[in-house]
Structures are given as structure tokens and as C-alpha cells.
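Let's start with one chain on its own, the form predicted on its own, as C-alpha cells.
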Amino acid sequence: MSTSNRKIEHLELCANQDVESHRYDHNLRRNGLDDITMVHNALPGINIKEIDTSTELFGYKLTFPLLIASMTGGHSETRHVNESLAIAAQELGIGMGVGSQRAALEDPDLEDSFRVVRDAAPDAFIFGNLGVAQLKEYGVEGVRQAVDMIDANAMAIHLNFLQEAIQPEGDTDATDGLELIEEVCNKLKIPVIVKETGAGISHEVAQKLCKAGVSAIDVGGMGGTSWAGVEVYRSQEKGDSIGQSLGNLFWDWGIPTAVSIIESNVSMPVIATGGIRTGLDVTKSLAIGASACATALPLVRPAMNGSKDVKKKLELFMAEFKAAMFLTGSATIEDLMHAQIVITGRTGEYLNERGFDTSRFARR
């Protein structure tokens, strides 16, 4: 199957099937954020109308620390989805990433499905996206082509080897990945973000990325969309029993988002993705070390309906976020990053086993 056809297939599966990382217990969120409790401030001492939710990322001002995560593009039918997302990003003053631009490098006729984002959001912070596997094929010049395609403010290199290991057409040659990322960081003039796509980033990998010159880490933790799960549905349609079995076995594979946020704090901005479903999730993520968050799946269906539905969903995120800031006495993002929290449950146990002191979050 061509890259372009996979893009529309993936989008439709995300919109119409249960692809989240709670395959075996729909009452259990797997991203670990439910184990983060914000300590309530009964005397917040601030006016909710005066709370400042704005922040900066790479020098670009965001009215709210939430990005529209890399989602789609690369097929003619995805153009209107990207346009709807971009219009909302422009009007709300937030940032946005595009889906993998590989298809447009393979077929220039598909560039418009990505370029529409910059056309619809001329002032927004926009980041491009290519897989680390494509760096071998297209090199730095291919990355520059992807940047120019959308006049990108930053470039994301995504790591999706879990999905590649399950896809029958997957690229499972992971050699030289770090060296290729380092070359892009050295030669590209804009920030480089390395992002996982649902399996998280460990402290050890984060340290390597930092040393390679990466500007930010998007943790892409386990607990949101399971791309192993997406491949289960594709395998079912194709009668691929091995792919189906692999996808089911590895449906919930990875490092939970909450854990990965803390593990990835290595002196660079951390973007939290992986099951960010409410403004409260955004609040918790920033309180444990994220600089911003990003969300994708909750916006897929609204984006298919149009920019008004996307804006409505994002405005709900913003209202939830501001309410949580108020209830923790946080007048600014800086205040929120120093709010008191408690970490319990599996997340606390996981972090303690990994050698992280979770007690440091309780009183500051």
C-alpha cells in the first residue's frame, strides 16, 4: 500500500475505531496522569479573570500551552482536515504540527495537503514532521524541503518503531538513527523536536537526544492513541494474522506519558503528548515538568466537521485549564510549574523503581 493511502486509512481508523491504550480495561487510563493529584488551594488569592495562560515556546508566544499534535496530511482527502485545524490554531493563538510529510516528498502533488496549514494559519507556530527512517532516504535536503513546504518554525523528527515493527511494510532498520538526528540538528537553522508516537521516551534516550543537539522532546507517551492498535484493524482487514497478533500483544506497550515527562527532563523543553484529553491533563503535565502539551485524537472528528467544532473543543480545554490554575492558586504558567502535587499509584511506583524521587513534588 502506498504511503498516501495509509494516511487516509489511519485517519479513518482513528475517527471510527477504539484505538486508545486501554484495550483491556476501559475504566483505566494508561498515561499515568490519573496518579497525579493537584493539591487544592482553598484560598487561591487570585482573580480567575486575571489569570495569564500564555507561554512561549522557542520564542513564539502561545495564548495557551497546548499544541494541535501532528496528525495528518499526504492524501487529497486530508486537506480539509488540516485546514480546519489550522484555522482554529490561527484564531486561538496556539501552535500546530502536521502529519508525516513523507508522502509529499514521494509525490509533490500531495504538498498542498500540508501547505494549506501555513496558508490558513500565517501567524501560528507550525512545525513540520518526518520520520527518522526517512532521514536515511532523503537526508538533510529532504528535511529542508519539508520545512520549506509549510514555512515551518520548527521540525519534528518522529520515532515510531513500535508501529514499524508491526506493519508488514514497516521500516525496521533503526541503525544510525541518533547520528542522523544529530546531523539534522547541526545543519538545520530552526529548532528540531524529536517526538515519539505513543511508546514514550526514557531518561537514557532523552540524555542522548540532548547531547545530539535536539531543541525539545515530545514524549509521545503510552496512554493515548495506540498505533499498535491501529495496525490491528489494518491487519484484520487484510487477513494478516501475524500482524493482528503482534498488534494485540503490544497494544499497551511503552512508557506512560506521566513517567516519560519526568524522565525526559534533561535541560530542554518537554512537550507532553499521549492521552492529553482535558485541560486538567495539561495542568498536571506542566506541574510535573512539561513546557507545553499537544493533543490529536480528540480533534480528529471535530476537524472532519470543520474549524468551528475544533475551536469549540479547544475552548473547552482552555476553560478546564484555567479552572485548574485557579484552584491551585496559579496566576501564571510559572506559578503552575511550582504548584504542589502528589504522585501515587503505578506512576509513583514506576518512578521510584527507576530511581526518581517523587517526594520532591509534594512541598516546594
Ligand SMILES: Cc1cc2nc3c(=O)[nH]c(=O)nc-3n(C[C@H](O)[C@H](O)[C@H](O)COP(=O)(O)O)c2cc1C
Given for the second form:
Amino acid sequence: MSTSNRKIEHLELCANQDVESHRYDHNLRRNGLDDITMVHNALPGINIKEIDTSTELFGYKLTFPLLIASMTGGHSETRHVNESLAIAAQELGIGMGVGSQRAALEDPDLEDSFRVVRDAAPDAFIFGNLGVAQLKEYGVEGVRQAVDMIDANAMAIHLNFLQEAIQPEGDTDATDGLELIEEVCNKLKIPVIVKETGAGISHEVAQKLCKAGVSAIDVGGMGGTSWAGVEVYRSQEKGDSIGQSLGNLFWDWGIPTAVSIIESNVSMPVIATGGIRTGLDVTKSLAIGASACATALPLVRPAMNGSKDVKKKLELFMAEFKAAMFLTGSATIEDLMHAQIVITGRTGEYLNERGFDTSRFARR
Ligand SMILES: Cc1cc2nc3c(=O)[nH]c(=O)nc-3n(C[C@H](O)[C@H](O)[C@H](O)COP(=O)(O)O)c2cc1C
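Hand over the structure of the form predicted together with this ligand; the form predicted on its own is what we had up.
Then the entire complex follows, led off by the chain already shown.
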């Protein structure tokens, strides 16, 4: 199957099937954010109307610390989806990533499905996207081509080895990945974000990425869209029983988002992605160390309907975020980053086993 056709198949599966990470218990969110409790402030001492939700990422202003996560482009039918997302990003003053630009490197006729994003969002913070496998194939020149295609403000390189391990056509040669990333960081003039796509980043990997010169980590943690789950549906359609079994077994594989945010704290901005479903999730992520969040799946259906629906969904995130800022007495993002929280349950146990002291959050 061509890269382009795979992109439209992914989008349709995500819109129509249950692809989230809760294979064995549909009431249980797996990203760990339900184990984070913001300590309520009964006397917040601020006026909700004066709360400032704006922040900066790489010097670009965001009215609200939420990005539209890398999703699509690369098929003519994805053009209107990207356009809807970009119009909303422009009007709300937030950032947006495009999906993997690999299809457009393979077929320049598809560039328009990405370029529409910059056309519709001339002032927004926009980041490009390629997989680490494409660095081997197209080199730094290919990355520059992707940057120029959308006049990108930053470039995301995605790591997707869970899905690759399950797809029969997957790229499972992970040798040289770090060296290739380091070369891109050295040669590209704009910030490089390394992002996982649903299995999270550990402290050890975060340290290696930091040394390689990466500008930010997008944790892409477990607990949101499961790409192993997506592969189960694709395997079913193809009658591939091995793919189906692998996808089911690894449906919830990975480092939960909440854990990965704390593990990736290695003195560079952390973007929290993976099951960010409400403005309260954004608040919690920032309180445990993220600089911004990104969300993908909740915007798929709205984006198919048009920019109005995307805006409506994002405005709900904003209202929820502001309410949580108010109830923790946080007048600014800086205040929120120091808000008191408690970490309990599996997330607390996981972090303690990994040697992270969670009690510091409640005492600051
Ligand atoms: C339809 C769809 C397509 C995606 N395509 C890409 C992609 O091309 N490149 C990438 O880095 N991540 C891609 N992602 C992953 C997201 O950027 C994100 O890391 C992941 O879905 C977790 O966020 P979520 O739980 O909010 O969906 C895609 C996600 C969705 C839902």
C-alpha cells in the first residue's frame, strides 16, 4: 500500500473505530493523568477574568499552551482536514503540526495537502513532520524540503517503532537513529522536536536526545491513540492473523504520558501528548513539568466537519483549562507550573520504582 493511501486509511480508522489505549478496560484511562490530583485552592485570590493563559514556545507566542498534534496531509482528501485545523489554529492563536510529509517527498503533487496549512495559518506556529526512517532515505536535504514546503517554524522527527514492529511493511531497522537526529539538529537552523507517537520517552532516551542537540521532546506517551490498536483493524481487513495478535498484545504498550512527562524533564521544553482529552489534562501536564500539550484524536472528526467544529472543541479545552487555573489560584502559566499536586496510584508507584521523588510536587 502506498504511503498516501495509508494516510487516508489511518484517518478514517481513527475517525470511526475505537483506537484508544484502554484495551482491557474501557473505563480506565491509561495515560496516568487520572493519578494526578491538583490540590484545590478554596481561596484562589485571583479574578478569573484576569488569568493570562498565554505562553511561549521557542520564542513564538501561543494564546494557550495547546498545540494541534501532527496528523495529516499526504492524500488529496486530507487537504480540507488540514485546512480546517489550520484555520482554527490561526483564529485561536495556537500552534499546529502537519502529519508526516513523507508522501509529499515521494510525490510532489501531494505538497498542496500540506502547504494549505501555511496558507490558512500565515501567523501560526507551524511544525513539519518526518519519521526517523526518512532521515536515512532523504537525508538533511529531504528535511529542508519539508521545512520549505510549509515555511515551518520547527521540525518534528517522529519515532514510531511500536507500529513499525507490528506492520508487515514496517521499517524495523532502528540503527543509526540517534546519529541521524544529531546530524539534522546540527544542520537545521530551526528547532528540532523529537516526538514519540504513543509509546512515550524514557529518561534515558531523553538524555540521549538532549545530548544530540534536540530542542524539545514531545513525549507522545501511552494512553491516547494506540497505533498498535490501529494496526489490529488494518490486520483484520487484510486477514493478517499475526498482525492482529501482535496489535492486541501491544495495544497498551509504552510509558504512560504522565510518567513520560516527568521522565523527559532534562532541561528542554517538554510537550505532553498522548490522551490529552480536556483542558484539565493540559493543566495537570503543565503542573508536572510540560511546557505545552498537544492533542490529535479529539480533533479528527471535528476537522472532517470543518473549522467551526475544531474551534468549538478547542474553545472547550480553553474554558476547562481556565477553570482549573482559577481553582488552583494560578494567574499565569508560571504559577500553574508551581501549583500543588498529589501523585497517587499506579503512576506514583511507577515513578517511585524508577527513582523519581513524587513528594516534591505536593510541598512546593
Ligand atoms: C489520524 C492521526 C494521524 C497521525 N499521523 C501522525 C503523523 O503523520 N506523524 C506523527 O508524528 N504523528 C502522527 N499522529 C500521532 C499524534 O501526533 C499523537 O502523537 C498521537 O495520536 C497521540 O495523541 P492523541 O492521543 O491525542 O491522539 C497521528 C495521530 C492521528 C490521530
